[in-house]
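Presented below, as structure tokens, is a lone chain in the form predicted on its own.
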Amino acid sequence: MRVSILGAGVAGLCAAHVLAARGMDVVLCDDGRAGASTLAGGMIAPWCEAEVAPQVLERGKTALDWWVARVPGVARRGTLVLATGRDRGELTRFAARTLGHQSVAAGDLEPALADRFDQALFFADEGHLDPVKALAHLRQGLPLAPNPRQGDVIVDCRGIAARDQLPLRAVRGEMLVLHAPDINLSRPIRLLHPRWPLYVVPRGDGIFMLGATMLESDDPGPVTARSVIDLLNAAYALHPAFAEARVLKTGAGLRPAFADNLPRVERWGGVWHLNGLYRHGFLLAPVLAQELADALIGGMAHAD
């Protein structure tokens, strides 16, 4: 069976390597364009995320595992969760929501925050990567098509660009990525914050990735001012020496996402889609691609 996936994102990449290891002929469609995919935090956190949907749990257990066994320089270093004193709410809130974590001192894991915060939830058995390394190692060796329509087969993995087809409605996002050579983290930590809640993850050498804001929006427009304030101040309040980084990259992209915010495999007028993964890429994209998987090989077996 040859099989065509148009879009090379987190989900058509990852729908390439597993049709491929089950023996069809793939062939990527992508017009070159650097989508959401690129500009993600690349956090493999089926516990934290279970915060704000518990379905992800169960499905993204075994991400961390695919990626490792895939891309280079995958690290398994855990997830620390963080409120600032006014905020020991969240964090208790945050607790009571999620399972696979343990109290600790942040400075124990995290010298670098030993005077600033005491308490925190360490969730152990995740880990993080970096999006743009990791898609780029996967697009290797990958046979490319002019053609979008060749295949016996089509998979669409446009993400929100596949909005002609699909009940989609974009939810963009917003990142900064700062120099702080005088911070030292080595995992990625989670500030909770009832109105801006961050995130940052290390890429090494004092680099880190700031994210994201979760907007209801269609604008693919630069990074607003009032995101990259929020951002900063944030970052600010994690470690005050973020006040002296540069700012060596701003981006923003369009999630897709269903209504009901879980992504899906179906068949829609002749031609498969795996799309709808909101903020779950890297952690739903090789489950998803599986049970993309387990649909064809079905579909042949019956026709059979």
Given for the second form:
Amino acid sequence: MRVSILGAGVAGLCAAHVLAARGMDVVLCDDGRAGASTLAGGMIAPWCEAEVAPQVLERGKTALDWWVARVPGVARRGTLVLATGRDRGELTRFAARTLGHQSVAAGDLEPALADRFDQALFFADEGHLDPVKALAHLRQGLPLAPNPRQGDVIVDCRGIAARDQLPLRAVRGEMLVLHAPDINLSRPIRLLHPRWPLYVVPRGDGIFMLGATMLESDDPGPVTARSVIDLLNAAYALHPAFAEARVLKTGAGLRPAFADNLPRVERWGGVWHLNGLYRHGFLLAPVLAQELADALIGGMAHAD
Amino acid sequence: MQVYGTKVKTPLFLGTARYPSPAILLQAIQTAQAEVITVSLRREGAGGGAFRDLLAQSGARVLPNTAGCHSVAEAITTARMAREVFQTDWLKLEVIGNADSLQPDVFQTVQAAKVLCAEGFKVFPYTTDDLIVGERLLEAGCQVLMPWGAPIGTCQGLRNPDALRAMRAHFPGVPLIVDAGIGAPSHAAQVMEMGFDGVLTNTAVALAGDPVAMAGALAGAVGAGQAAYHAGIVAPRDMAEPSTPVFGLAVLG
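For comparison with the form predicted on its own, would you give the structure of this protein in the form predicted together with the partner chain?
Time for the whole complex; same chain goes first.
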């Protein structure tokens, strides 16, 4: 089967990788513009995400193994979830809504947080990766084409750009990249807060990615001052040395989401779509790509 | 409740922020049979069209709010934008005085209410339980007041039931809707038992383990509290009062 895949974000690259591995003749068609995937946290955290989306847990459990088997540099060091003393109730609530965690003192796992957060939740089976590096690695060796080939099965993985075809809405997210060589953290930290939740993902060499806002908006413009203030305030509450960090990058992108915020594979107007990844791109793209492959192979068998 | 000439049958107003998904929000609105939902605009700007289209599917009337505004000027700008975006002159006016406690700045709220009422907005002001502030808001042209139960998002229930009771007594005939601080159905029922006209809540539903079920529970509680108020609640007393008279009972054995 010949397949042209539109879009080379995490959805398109996972689809291309899986379909090629299943023996299909795949080309990637991409305009080269950086999409939302490059701004992602890259946390493979199905247990944490199940707090608001319990449906992602079962589907996301295999994602970490999938990434470890295919790209270098994937860390399996778990996730640490914290709250400041005043928001201790948030930690209790989070613990009640999730599975797969144990109570720890944050400093036992991350000495940089010793004496600052006596209570924390540790989700040992989670991991993280660097989205830009992971995507570049997946892309290696995949054939590119400027346009879909004549007669190919079309798989549309263009994220929010496909909203003219699908009932998608944009959920704006904003992020920062900081250089804070004074701080040593080895795993993603989630700081719970009712208004300003924050996650910090270590990228190595003192580089940290901070995210992410969630706004019901399709405005792709630069990060707002308020969002920067909110993210940095939360980071400062996590560790005061973030105040001296250098801001290397700010980013704003549009997450594609269906009304139920759950990603899916759909056939629509003769075209296959893998979309609506919302905040679950790196977590669910691998399993969605496999669902897509099953559907294509099943459809082919049916046609025979 | 009759507010600005419109009859609202369901006294439970729902906020629309922080639900797990718009699909769950729509189910919650439907389960609660909410007729009025509030929507923020300050941070989302005009770019939230897709979300607003989903909200429109609920059939509920939109009460745009000025959440996130800290000054008269910001609130007025947001209100004018909301009128255009949502095609309504209803407006929930919030002018926040402190970013941490989210307590309303009642002085700026009164000022903004004056301007907005004069521009033809039907203003629903978020305020404290202060009676004189309430009077000033009515003088400004508001025909409804929205006193807090507790600070926004705290789910504490009614911090000062006596003050709310005094407010109810002080403003007979004025629609009063308790906004903010409701955490559980019992809080909502308590508000309605005191004779308030409605309850607005967001966090208690949106962050519940099952928001749709919680929307139903709150709707039931609001209905029960309202029915109890109209039925006439028996005041507590400090001595036992047997349902059967003691005097005249046969003494056996």
